[in-house]
Amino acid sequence: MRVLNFGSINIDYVYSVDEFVKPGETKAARSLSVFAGGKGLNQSLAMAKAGLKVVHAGKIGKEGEFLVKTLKDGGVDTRLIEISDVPTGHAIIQVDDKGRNCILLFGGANQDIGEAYIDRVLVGFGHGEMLILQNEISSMSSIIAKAKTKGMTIVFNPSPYSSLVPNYPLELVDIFIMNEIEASGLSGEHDPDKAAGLLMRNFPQALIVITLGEAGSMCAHKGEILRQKAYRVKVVDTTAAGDTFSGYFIAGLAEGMDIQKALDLAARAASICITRKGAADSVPWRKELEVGDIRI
């Protein structure tokens, strides 16, 4: 199955710190690393490394051409990526001694997605093909609506969550993949189980996946909730864990796996990701899951 990811492409500036910077504080970082990133780019790499045929659409500035090479090297079709007059989107990421991260995001060219470009991207896609979306690009409502009229299956990761999300045509979404914060924002419930129940009622047509960090993940669908444990590993950097999980879960479903097996595949991939530094560079290849020494 061919998958279209209409998503963000970023440059990630990752600073290693002992603790996150507090309001009013000036702190010296231990190191700076520059990586390819963006939730869209990360998820495209995860899907491609999992074995899917992935086409990525999105925009970069002139200084972001190395990001296209990163996608190509990972097996992603990049022919639909265009160069914008706006600078490439970027993120400033702090990673602390516990492997946690906090991220400041600048949208840049990711926010230069207009109607004409959307039409150019979607012209070659249709019924039965999957569209993957995150909340880091502009014109989201238009993309969802136009893709649905073409019969595409819509997968939406509402990250980063914003007040705009409830205004999107979410009734057209077939699969939601989100973390606890995004689930709370969309449902108004802080407890993941209550959030899952409410989201099932509000979006009965959709399969809803909620990632829970160290507690694993859950999937709510047609009145049933499935649960997946997280694999225990030494955490180095969690930056692209959610994107790796999303990409591998989508790959599992596209291959015809049942939901539980797809959740397990995604959990294995995410567990490898968090043992490595960086975003795109930390996404594992499928063969690594087959030989890895992972234990629950």
Given for the second form:
Amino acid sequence: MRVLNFGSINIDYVYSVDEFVKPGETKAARSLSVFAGGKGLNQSLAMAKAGLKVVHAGKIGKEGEFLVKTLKDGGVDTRLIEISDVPTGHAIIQVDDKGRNCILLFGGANQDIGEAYIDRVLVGFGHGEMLILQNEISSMSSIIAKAKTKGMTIVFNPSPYSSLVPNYPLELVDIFIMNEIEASGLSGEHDPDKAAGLLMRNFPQALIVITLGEAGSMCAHKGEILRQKAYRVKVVDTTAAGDTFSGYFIAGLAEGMDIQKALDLAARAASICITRKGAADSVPWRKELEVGDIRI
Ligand code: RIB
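Show the other one: the form predicted in complex with alpha-D-ribofuranose, since we just had the form predicted on its own.
Then the entire complex follows, led off by the chain already shown.
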């Protein structure tokens, strides 16, 4: 099966710090590393490294061409990516001593997605094919509506959550993949179990996956909740763990796994991702997911 990921492409500037900088504080970072990133790019790589045929659509500025090479090297079809007059999107990421991150985004070319480009991208896709979306590009509502009209299956990761999300045509989404913060934003409920219950009621058509960090993940569908543990590893950098989880979960479903197996595959992949620095660079290949490779 072939999937289309219409998603962000970023340059990640990653600063290593002991603790995150506080309001009013000036702080020296210990180091700076530059990585390929963007939730879209990371998820395309995760799906491709898992073995799925992935076409990535999105925009970069002229200085972002190395990001296309990263996608190609990971096995992603990049023919639909266009160069914009707007600079490439970027992220300023602090990673602290506990491996936690905080991210400041500049949308750049990711916010230069308009109707003509959407039509050019969707022309080659149709019934039964999957569209993967995160929330880092412009014209989200239009992409969802146009893809659904063509009969595509819509997978939406509402990350990062924004006040725009509830205005998207979410009744057209077939699979939601989100973390606790996004689930709380979308449901108004902080407790993940209650959020899952509410989301199931509000979106009865959809499969709802909620990731819970070290508490694992859950999938709510048709009144039932499945749970998955997180594998215990030494945390170096949690950046792109959610993207790795999403990509591998989708790949698992696309190859016909049942939901529980796909959740387990995704949890294994995410556990390897957090033992490594960076975003795209930390996404593992499928062969690395053998049980023996994960120090549980
Ligand atoms: O999920 C991690 C990603 O979020 C980073 O690669 C950064 O670019 C932001 O999009």
